[in-house]
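Have a look below at one chain only, the form predicted alone, in structure tokens format.
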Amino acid sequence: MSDNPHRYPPSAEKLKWSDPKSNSVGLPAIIASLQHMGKYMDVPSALKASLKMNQKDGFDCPGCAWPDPDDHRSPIGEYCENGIKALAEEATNAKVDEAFFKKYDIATLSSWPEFKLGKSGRITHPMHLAEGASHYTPISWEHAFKKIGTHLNKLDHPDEAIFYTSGRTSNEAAFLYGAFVRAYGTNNLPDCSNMCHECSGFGLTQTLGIGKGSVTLNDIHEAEIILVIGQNPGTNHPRMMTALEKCKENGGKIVAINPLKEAGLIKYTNPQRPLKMMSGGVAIADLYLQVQINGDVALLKAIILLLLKLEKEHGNIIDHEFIEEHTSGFEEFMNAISQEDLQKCIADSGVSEKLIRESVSLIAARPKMIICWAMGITQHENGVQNVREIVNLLLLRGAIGKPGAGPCPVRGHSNVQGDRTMGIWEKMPGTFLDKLGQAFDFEPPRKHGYATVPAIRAMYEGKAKVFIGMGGNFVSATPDTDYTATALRNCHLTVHVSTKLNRSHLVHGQEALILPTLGRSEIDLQQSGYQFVSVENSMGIVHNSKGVLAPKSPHLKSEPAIIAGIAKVTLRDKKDISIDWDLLTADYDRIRDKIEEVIPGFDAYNERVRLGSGFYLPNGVKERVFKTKTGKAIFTVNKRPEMTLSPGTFRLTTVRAHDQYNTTLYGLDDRYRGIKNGREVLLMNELDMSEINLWPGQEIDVTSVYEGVSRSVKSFKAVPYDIPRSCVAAYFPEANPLVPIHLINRETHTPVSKNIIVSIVKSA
């Protein structure tokens, strides 16, 4: 067993790497999803899910949020490689039911590692894990509620408890959880969006006035130009591949800004283009800038000294028109850049001024720019300040506000976008919470919750004592890992809404609970019959899901109805709350009606969403309308990060691999890097290896030393690979132990997942 049995053990298999691909998907994906289907599903359930995954009467892939198609959708396959590793995940046929707990302990369970684990099965019926028992058993959904009940009224106050959100929740879902936990008397509302594009939202809200961004599908391919920042679509987001193609197609460029070369950014093959397929694909990247790890601020502002120098040689660089009419800070901004030393800029970036200068004049020559990030960005100390010269760089071109152009933060799961738009935020406005309180009668409370870091350390520090997380798994998604499992380890209670077995079930309070849901393919009936939800994409439109698949086991509860459970008994002796949880969740649309009562733009909310692709919420920003606190598009100034390492030391990233999705295992292997058979490894750039004497797969520990206190993994392997000197990746989560849980964006408490410093030594 592990020394720390809530970290993942090492995979058994011996390690192999052999060098990175320089193209995608193309029929590789299409191996990879038939033996996925085959392997994990039966024929006839594939088939029927395949063939209504992503479509307008369908159900939306269980993985990412990158948007479906208006108009044309393919009838034979409107999901990627990952969406069908996904589904096939959801769709097992294995399953973890009452024997399985009975066979197998927690110390038996915790030396397993994930890919085992997930692969174990669905679990079929709610399970309960007694103050000190070795096994978890089963219990009725009434005494499971029951149990809940007791633990959060017991608490001294209901700041006590937190209630986490993973990003799979539905709108229905995640509307009803809000109000649950404010009628109980608490924001402590947590979610993932806490630790990856918070930094997105607070960075666009104050510049933009809206933390979202503001492209449609057809945008992108329309666009001039983009610059993709920080992001590995070609396995986080597959289907954007297409949306890139269709770009490339039209005329566009793209530049691609990123410490690691990745397959995706390099060459797309189209599975459902034959011809493209024969001809071996088409190239993505005009330009591949390999950023030094944080050294994009930099980079951004040598881009943008380079365009002013432009601007005063020939003209017609700067909106100035734009800038005039729609923003403001201008001046101040002008004033700061002009301080800046653009062969400091230069050096910082890690960039070639070659490579930066030929990316200027991609840009120079093309107004119409969208720029996509992800977490890349965002998870840095720095993330909000990476954000706004994002949109300076933008402003300075006029890039938003019309066809073709803006900024295009691309979220991850399916609807974590959604889960914050219905409320799930520890701390919205008191507008959202006026009309929440007028449309169910109680009176919210008003006081900011935690956020998921401030969570940990409450949790860590005993202020909070029960845990309730709506999906995800929490202690692997989390920063510092050893740290998190012992928050989790001081509550009382923790309970988790789950499809599938997870190492978080393993690291526990006193006491557990696992409550099992439905899937996003599976039917959901309910008193009034067939049920289906809504969720919204990363371009803010909104559309329905409706599963149709037959349920894994006739014990699984929908979201609503174990949220609706919880709520019937923890408030039944609340005399000033009278929400009738029954009546909602026998039918969604009274949840959606709730909904349109609360929320802005979700007006006639239960007609629109059964109109084939939904509708769009409202973005000002697409009509250059700003409500920021100038009521325009604000220029800000942001400091350039220190890029100086201390010698010994070296830049590390927190990466995916490509058979992977958060903290989801599809398999030990990441194709386009060239990685098999393990998940333990520090990519090196081959030169850095040289200089302090490892060989390609030597094994060595990784430490990270903040505030005095020093975190380590062990036995990871050196493998050589292309990136830049001093910078250093490794997989998500097994790095996480790394990540200091006080290393945050002081800002947002987003964690550091994508900077953090490192010493390497051979293992003993």
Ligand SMILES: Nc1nc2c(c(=O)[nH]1)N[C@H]1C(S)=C(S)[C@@H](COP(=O)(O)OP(=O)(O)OC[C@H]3O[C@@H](n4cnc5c(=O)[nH]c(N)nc54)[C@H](O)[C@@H]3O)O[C@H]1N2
Contents of the next structure:
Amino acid sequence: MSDNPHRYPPSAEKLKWSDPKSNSVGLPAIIASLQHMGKYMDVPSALKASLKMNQKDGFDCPGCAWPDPDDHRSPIGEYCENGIKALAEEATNAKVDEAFFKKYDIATLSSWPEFKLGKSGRITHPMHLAEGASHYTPISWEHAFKKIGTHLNKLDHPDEAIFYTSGRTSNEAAFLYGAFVRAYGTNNLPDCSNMCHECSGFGLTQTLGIGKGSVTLNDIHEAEIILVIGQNPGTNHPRMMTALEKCKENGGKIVAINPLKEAGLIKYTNPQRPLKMMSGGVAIADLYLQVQINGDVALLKAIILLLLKLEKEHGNIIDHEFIEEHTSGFEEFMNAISQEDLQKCIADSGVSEKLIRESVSLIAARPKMIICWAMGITQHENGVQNVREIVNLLLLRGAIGKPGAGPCPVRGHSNVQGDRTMGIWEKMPGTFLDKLGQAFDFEPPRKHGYATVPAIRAMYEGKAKVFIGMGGNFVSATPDTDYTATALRNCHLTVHVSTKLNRSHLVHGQEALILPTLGRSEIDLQQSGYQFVSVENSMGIVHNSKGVLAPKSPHLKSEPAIIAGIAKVTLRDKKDISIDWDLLTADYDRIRDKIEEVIPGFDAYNERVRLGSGFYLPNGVKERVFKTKTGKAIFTVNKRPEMTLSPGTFRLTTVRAHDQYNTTLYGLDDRYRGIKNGREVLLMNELDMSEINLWPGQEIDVTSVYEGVSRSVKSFKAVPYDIPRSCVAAYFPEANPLVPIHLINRETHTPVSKNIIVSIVKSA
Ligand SMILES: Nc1nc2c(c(=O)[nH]1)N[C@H]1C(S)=C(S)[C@@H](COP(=O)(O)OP(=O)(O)OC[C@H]3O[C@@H](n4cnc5c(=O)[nH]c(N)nc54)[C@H](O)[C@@H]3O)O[C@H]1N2
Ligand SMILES: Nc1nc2c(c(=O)[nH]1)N[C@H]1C(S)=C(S)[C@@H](COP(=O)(O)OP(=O)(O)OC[C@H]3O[C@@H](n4cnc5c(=O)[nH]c(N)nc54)[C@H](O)[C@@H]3O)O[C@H]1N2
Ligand code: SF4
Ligand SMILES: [Mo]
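Other form of same protein, the form predicted in complex with the named molecule, not the form predicted alone:
Expanding to the full complex; the earlier chain stays at the top.
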């Protein structure tokens, strides 16, 4: 591909690299966050917001979904470097206003890299791009809503519209959006979760009966051993490091399982403990298993086989009582695992037998085990199998439903878990739809909608014609950038409810709208007064979030108000729908009352959400109640993926740098990995580089071929890195043009962003 939209002008890029860091956070993190805040925000706002972020009477950090402590919170700062960067991006003083759109046409903006688009600032006014026009022009909210309503009502069927959600949307907005979309007549509610933890939800529901983790922060503190698999918490969930530090202080052991040596997993310096900072921090991982990309099932099987061997020799490994009382499928599991060849599993994992045996010794002596994981596990063809094999290991040890033990899928976006609880899913169960229908007095559609990848295909094939995005940056976040761009361009109308400018505003349908919305940190004033919203974090705690900063523009609307505006016009002529959208948005308590009516676990929602740290949602797994088809936790048999590679090919994984939030780029560095001022890089094993005669910094073209279609990115730079042989890594979203649209996990349609077979040639 020649016109990768993520490309930077070559002159802007003077790539530098050095050895990766062996320590995370500490003083450099404090400096980086203060610099970032100072660069983009005015001092009073920065101070005000930073004192209210993650406080019980403040707003939830728009960064990740890591939970806040239930009890004591530091009054001067319950956040991390990347939380501050997320805040500064949202609360930036830079503005994308009417004059900006008058000055720059679509062609000019399209030539800007994602970084520059994002740094342009907050969108201040609703904007419209007429068919064939060169510029976005201002439009009133009234006319924007009317346009959307007209387009939606022109479609032959509501299933021709796509309603995407990115995971920052609050519970209240998500619930209202889901109600509107179903009242309109479709379940086409794909979300970012379709590309994220979908395999966790699927695998956990199958085996444990609930698609969420079961551990709390206290469990992390008291675990005896934690495996951190396919996750880079030092960058993506930085405050998890404080929890891991506590676990270590209590005598816990940590095993990291990751192809890349990640600084955050090696050593951590707590910025809130000055003495620790001087002594250089604590070592985090007791063992670091550099698994090869997608070698996780093989590794987990090797661990299980060695544990079973110990059980045979000395007993005391398998929790027989737990298995007898609480699980099913054990016999089939044992039959299948006994057929596995230990040496083959070890070889396929890419980890040395010695290290695997050492980790088995650690596990065997510590029954209180937690396994944490993220995208390194889920974004695979065998993502569900990865998750289920994790569950097998936990079940074998009885490490579920007791203190200090259990599964911990660490969620990404700050309310992605809440959005799912609220019904943002293309295939919500009938029980939810029944209740929704009763609460609003209509008959919701039952046919499943499109997940993200099927939605892209539908637009590509002309089966879907209107795209509405509640947040997110669809064209950059999704796989196969060229294919998805064509899909969006095929639409009659594309609409984005956004805070900031991004590539998806420029890769548009025949007509396009940008609807600017309030950020988390901003005051939300509706008819009944100041509103707060609520969110659910990665550990199932629902709590409130109330903005404190003045909105960046008087023209911004809240997400609930935008949904209400669209719903009112679109459903005006639907005689069977009588929802009073204005009444609901005038006071969000009314939306929460409806949520309480529809969704289990939200009793006395309005009362409990006002309590300081919120409330835990019910989670049967914590009490060893498994709502599966056997009524017990289920062992599963998972195939070991084929790991042979044809000569000359590599396994590519796409990862986040330290200076980005998904497609929002905070900067062009990746401090912990020692990379500066460049993102179009390919991290490679030094021996692989010399084998194909590449010198450090050499320009290369990378190509993936899938089902006969070839996709390339050009002029990336090869950088030597501590990564297993035949494995390479590049950044998301720059490498997204390489992710084939049809390469997915079949059960969940999750794009395979972590194991793409590629070949590499020197650039011409
Ligand atoms: N600052 C910041 N915070 C974020 C985000 C952000 O972009 N920036 N994004 C948010 C979102 S939406 C999400 S989902 C999370 C993502 O959080 P993570 O899942 O931590 O993010 P990734 O960078 O995708 O990388 C996952 C890790 O998996 C490793 N890995 C890659 N392939 C494999 C494999 O085959 N096996 C194993 N075992 N490991 C592998 C990579 O080396 C990397 O360390 O973070 C959230 N938080
Ligand atoms: N190759 C590859 N692709 C991936 C991944 C990967 O690891 N590798 N990870 C996947 C994952 S885990 C995820 S979650 C997706 C992320 O996919 P998305 O959620 O779609 O992407 P983001 O970059 O988080 O979206 C950023 C945009 O959201 C808007 N925004 C920010 N805050 C708000 C707000 O409060 N309200 C509204 N309405 N808009 C807001 C801004 O306009 C901003 O430009 O990407 C996926 N894509
Ligand atoms: S860990 Fe996540 S939620 Fe907590 S402050 Fe950092 S970015 Fe925000
Ligand atoms: Mo995510």
